[in-house]
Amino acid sequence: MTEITDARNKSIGIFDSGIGGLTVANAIQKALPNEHLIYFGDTAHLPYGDKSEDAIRFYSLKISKFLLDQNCKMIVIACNSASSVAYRTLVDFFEGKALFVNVVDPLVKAATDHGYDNIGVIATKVTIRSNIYRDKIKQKLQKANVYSMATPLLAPMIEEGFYQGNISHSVIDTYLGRKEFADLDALLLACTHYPLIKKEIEAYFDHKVDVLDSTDVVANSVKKLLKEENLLSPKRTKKNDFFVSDYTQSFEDTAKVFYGEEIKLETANIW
């Protein structure tokens, strides 16, 4: 019984290439207020969207080792680029040491369970190049037409605070104006930065397209898995921890926007 109790009291580790994954962390905290979270943003190497697959796997392995050393029972890969190319590597390499959750599968499940006919996907270059969303959607829902597009300007635009204004409207209009996106039933926001512009995207489509992001669906997936494994924490005894690999004041200022409340970033030089 002691071992089970100790395992329940372990932390949930969450990582991203930067601070976009804080949108997922916030959703998990709201869904599971008793859980202690340890967040790691690899700000020294952001963005992952234009890195090689080998580099992303290396970063993900190193970060996961850091989180495991912090006594984590689960690691959430709150980055679509890393989820796309490193998830299976992490599961295989750290087999039996922790549960791993990616942000791709919950979002795919949400889309395919609904049974949409025409599904759009916007994400980083790495995520789109991997074809992971298209392949997973087609496996579960063969009738679906999947239209994917890399939107590399969106993440840095959001991090610099250029959203809900003329600049973001122009960039969104340019990206989403392609003819393939004219008759969508749903659009998947396959980057953890994009929830911050979800309302703008919904407005672009005049609220006639279902716009899905990974925040709540991932949080629900985490909750379900922890419950199945009897690993839900009965009580949180300390404040959440937030680490970055390269600290700047601007990251801390922006982190508040992504997480939805004031947080204190600490530097963890794991490289």
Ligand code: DGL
Given for the second form:
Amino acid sequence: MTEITDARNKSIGIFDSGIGGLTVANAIQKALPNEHLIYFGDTAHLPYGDKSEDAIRFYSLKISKFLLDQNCKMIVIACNSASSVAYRTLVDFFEGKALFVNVVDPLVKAATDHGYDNIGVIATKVTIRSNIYRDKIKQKLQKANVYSMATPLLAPMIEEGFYQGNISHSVIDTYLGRKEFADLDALLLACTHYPLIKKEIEAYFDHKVDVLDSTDVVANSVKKLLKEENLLSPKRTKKNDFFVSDYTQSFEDTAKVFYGEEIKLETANIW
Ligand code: DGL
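Previous: the form predicted alone; requested now: the form predicted in complex with this ligand:
Everything in the complex follows now, all chains and molecules, and the chain you saw is the first one.
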């Protein structure tokens, strides 16, 4: 067996602060059913959205090491907060060991390729504070007006199962009712938890604003990159693995909703 064949059969590692990244994992699994996925949700440290950049970098390094030890050819940072502040560190630290994919660039590309004039971005405090979306959008599309807002209540609200109801409607109305958001052409859901409230957000804007999330766009860029690198797996031989750093029944229940299928969470004590 050649080295190339071996590398193709390696897994794709995917991680997030918790279970929000399962929305991305599910999109990857649908786009690439032959790939074996290893998911890691750092539920012991959730949420990342208000942690320091150093803490998020440290967690991301440790999790990536764990995934690389499980024989991964690629690591997808399925968390906007970690993608915003830890991507470069991971690429530099693990140079040559695996391909790294962040969730920011594919979403920026989708928005700038379309050429929207007024783009809103909602995300965690860390992601918004990093200015990564505004800077990358402006680099590619100077004419764009970018309106960014931290929406820290959304991720815990969704984790707790509050969506498609009075509570989520009221939180969404309060956040999106800001006057800067009155004239948007597109809104970027720059947090991997938000696909679960995408329909509510589209309805809030009366379907007049394009609402973009990082599920399919990330899955497509994972596919493109694996193809370019000749690393697409010809066949999946085992079930996907799902790890969390702190297990509770409630994570297990919510995980099924995020992934859209029955899954079994295992605990990995990496701390
Ligand atoms: N999934 C994380 C993200 O995309 C948000 C949740 C958290 O704050 O940990 O930024």
